[in-house]
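Single chain ahead, by itself, as structure tokens, in the form predicted on its own.
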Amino acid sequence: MSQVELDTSVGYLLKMASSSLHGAMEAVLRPLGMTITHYSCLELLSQRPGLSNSELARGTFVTRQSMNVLLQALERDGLVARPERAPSGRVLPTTLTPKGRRQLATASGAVRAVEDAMLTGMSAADQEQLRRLLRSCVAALKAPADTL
């Protein structure tokens, strides 16, 4: 049986990335009040108005439910705005407030210079490399199963 190197390990690498993101985000968001969760479905919403809870919570990688508990907070703070009833079928579509608008500017700087720190030291050619990689392993991580 072979082991995993873990010294050149992919996959334990990019965990190991993740979790450094993670934590550096964490600590730039919390004096802001906000959990990255928070900020991600702030930042969706930004990009793409009007997305219903489902689509939320696909793009910020938590449940329905977890989404759902998140809006209402999000909802009851005036950072996020929905309809009373669904202008079609059953999807709410969510906005930001202006107040959202305000709170997420403040947290995308903060939320950069963590990006901007990760990637000191990298060319702009290493960062659009980074990028391409990165979306070619996510790619061949959702191939249909039968090939893996």
The other form holds:
Number of protein chains: 2
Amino acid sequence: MSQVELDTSVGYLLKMASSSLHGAMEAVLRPLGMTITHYSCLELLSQRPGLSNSELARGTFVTRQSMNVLLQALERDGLVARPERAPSGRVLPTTLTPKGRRQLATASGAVRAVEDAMLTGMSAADQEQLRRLLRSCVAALKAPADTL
Amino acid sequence: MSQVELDTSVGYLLKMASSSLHGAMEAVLRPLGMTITHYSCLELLSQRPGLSNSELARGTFVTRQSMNVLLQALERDGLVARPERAPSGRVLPTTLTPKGRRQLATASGAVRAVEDAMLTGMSAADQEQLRRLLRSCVAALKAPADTL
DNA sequence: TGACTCATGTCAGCATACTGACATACCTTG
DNA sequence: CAAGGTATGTCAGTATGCTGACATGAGTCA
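Would you mind generating the form predicted together with the DNA now that we have the form predicted on its own?
And the full complex, kicking off with our chain again.
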């Protein structure tokens, strides 16, 4: 599998890096009985309590239907809680339960270790560069009409 | 959705960028009746004719079982061809048919446009930086034992 | 040579995410 | 106030990818 042109494609490299990270995270989360979206949901709720189903979906890059299925499971398992009735509109603010917080704590360290491993051999300046360039990619894709 | 800590996480930004690219590619490929893996498979075969099922799977970051299902569909639709019997071992070298080459040609331009859009506002030096940093991420995740 | 290991192709079952659709609540705008 | 538009939560069905398992062929090594 000698690379011909793929190594020069930013898109392919982006997919490769994302896939590598995805695999590594899966590997550490599986023994804990968690999926990546499962973990991402708890992490997001930890940093922003009261997020709604749709907001969690956008924050974890899945549809609100998928997040709904996940939230029902998390609620059933007592990891998150949602009020019976919406305080306003149809939005149901979700919060972590103590059990959810505990599960997140065990996973958080493992995930952080993976990210640290990924950044091995990268200077602080390099990391900031990488963040900047990735943000640029996202911004450029968000407004495709502006480029014409 | 004001960002608190997520914007500083390279892992989260990587997932966000990858998700954005994935969505943009999906948007341009759907009208052509192609999925991303479908396109990636044809593109890979174009650049490296004769790749086996397992090699294609690794090159597109899916399992060989998933690639097998896709290849059967592509073969049924006359986009790729595989010999009846393996020339050596069990490996079946796959090649593009003229029809497959034509379909790839129409998709290739659209995908290239998406990647170009993503790199809008990024200097050549920036792009090379990004490639270098992404390759660093992949390499660091490939050998997690070395970091301990 | 024979046993062991490994990679491959493939079948089957399962999990996860997506699209389509609907009712509901808010928020404009005439 | 009525009407249209938008966002949300949720149910269903579908699709795509994954894990588990098995047989086959090639290379390795005692």
